[in-house]
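Only one chain comes next, encoded as structure tokens, the form predicted on its own.
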Amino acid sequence: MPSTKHSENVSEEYGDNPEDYDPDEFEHPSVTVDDIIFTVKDDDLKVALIKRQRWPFEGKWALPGSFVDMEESLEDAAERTLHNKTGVSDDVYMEQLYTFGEPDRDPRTRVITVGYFALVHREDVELQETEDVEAIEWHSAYDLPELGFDHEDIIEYAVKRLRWKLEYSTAVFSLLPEKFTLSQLQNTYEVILDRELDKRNFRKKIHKHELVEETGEREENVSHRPAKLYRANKEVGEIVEIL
């Protein structure tokens, strides 16, 4: 077998003729998608966590993931393992995250992944065990179990990134159900972002911006008030400058 080659030798081994180009003599490294999917529940930020059942860090919990298949573009795989290993609908908010590729993150090979994350409402989607998972979980992303690979750290840069979308964007109004109160709202933000914010300088600010619409109803079964609902005035991930 010959040996590999850095593609940086390319255009010196074989000029600009491409019937000279052998794929076989350079390296091939693998390629995976991790899904990074967010809730809130319980007045806490969650993420959705199976637990492996094979070598390795067999037993320990990890972000539902896929090797990349040949013909399938990253968008197609992110989307495929979210359905395939999680139950969820592909029709919900994702983006991709960004690529990871520490040599030793994978101790089976030299693995590259490229992270997405999706944003779910909770009341919308029901984690379901799979043919390829045997267990699926709902986990705090501030308090998270021992992950295996380097999935601790795609999740609080996924967190990191999450908190940077809301201040300029709408992509909030996926955590929310169609109709919601301002409060329900404001709480989003909160957990989100890990701090109290000014109730009235919030709502001054979802106002100017024209973020949301009243529905002329109001809650219902409710021990307190019932408070105006509100419904999305834009479209889920519009750029807006907003906190």
Second form
There are 2 protein chains.
Amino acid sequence: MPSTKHSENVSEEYGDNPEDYDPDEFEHPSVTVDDIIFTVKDDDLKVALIKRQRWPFEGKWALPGSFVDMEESLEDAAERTLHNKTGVSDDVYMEQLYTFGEPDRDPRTRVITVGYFALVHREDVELQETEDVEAIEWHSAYDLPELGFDHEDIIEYAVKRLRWKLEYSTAVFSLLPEKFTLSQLQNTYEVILDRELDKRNFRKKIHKHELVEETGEREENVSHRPAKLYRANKEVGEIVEIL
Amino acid sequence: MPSTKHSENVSEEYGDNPEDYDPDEFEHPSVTVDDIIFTVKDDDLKVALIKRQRWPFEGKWALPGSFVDMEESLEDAAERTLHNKTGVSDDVYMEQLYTFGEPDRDPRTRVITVGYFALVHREDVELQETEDVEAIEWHSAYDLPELGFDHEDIIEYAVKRLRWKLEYSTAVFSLLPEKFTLSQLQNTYEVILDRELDKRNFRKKIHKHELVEETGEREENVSHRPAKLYRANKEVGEIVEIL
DNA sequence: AAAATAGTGTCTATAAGACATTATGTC
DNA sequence: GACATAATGTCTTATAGACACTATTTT
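Hand over the structure of the form predicted in complex with the DNA; the form predicted on its own is what we had up.
Entire complex below, previous chain first.
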């Protein structure tokens, strides 16, 4: 098997064109999806990680991932991984993040991974340890444990994307329950952007863009003045310049 | 070969984990890169396309692409494709666009393609028909011929990214020669954004962000008042809110 | 009444957008 | 001097950011 061939050789012999290619003639890279699943909890930005049980990176943490099956789309593979590994099911915002393909990123073989970025509601946050058994836990994105592969870089990239999403889209609603207070909304922004926002200016903008509408309900069982509960007034993911 | 297996089966039998995977046990998808190479020429946004010589989509146009070799990075594959297919060499802005992986996007076999987005200077624009021989030509992104695969979708997505890049980064400089006039700069924006801009407001912004500096030179051999020539005063790709 | 959080408005500075005339070079 | 494009400024409106006090509920 010409597994050590260089691209130049391949190019010369095979005309460098997909159409000249016999899919069984060469070794192919493996393709996986990795999910970067975020939530906001306890005033902290959390990312779901599984603990690895075997070589390589045994005992270290890593993103939940799966191989892409020959007959499923990338997005289906990412959703399947989300469901199988976390037990989380509906109402999850998901989008493709980036494809990481350095030849040596996996010590076993050539693995190209397509990163998918997911935002789950605080409520959905129960990570089920599924049959696949490895421990899955929320970790602070600001204080990560030792990670296998290039997953630290992937998470760093995902946090940048998440910040962008918050400033320029309505993705924040995928991190909140259906009904939420304006303070919860602001807190979600503050945790993710890692800076404080002015309450009055924040509310001015939220209302100017008509991002929320009143439900008519208020908080209950709080030992202070209860806040009004709002719901999202835009589709999740819609592009709006918010901050 | 269990090439028709569904993902659920794979998941159950193999624990759904990359680490359980024997790279030779299953058929892998093929992985390609496709380059979406843009330039601005003749008041038009152009994209480089090759004419296909064989099935599938024989006679139709398609993006230049290559298989990813087992030992090269995705970016190296994209650059190799750029050089081999277009003859274009230095000073090209390139970034990963998106990964397209619908199972049926290629009628031959499962092919996942990583799109790379490239911007070349007007000057570098000589497309060389290389040994790989198929015709390569610039086509208007606003008036595309019939394309094979999902390449029309890919180009549509790339045009959106390009517009975003122009509004929020200094990527425009990769489309211009080293020295350029402010009218050329404005024209590049207008062609890509597909709308007219006010000359005075445009110049105000360019100067406010200190995007350009004077070279001290002026245009030559024009039959009207010659414009000053400027050069970029920021790194290409830097993030700045421009328009 | 004390504690805790909710909720609200003004002022200033900066940015965005609409808009027309003069300047300078070539032929 | 006719032609073609270069170059420039003002005014109005909208947006962003700094900033502090009152209101409401629970205990």
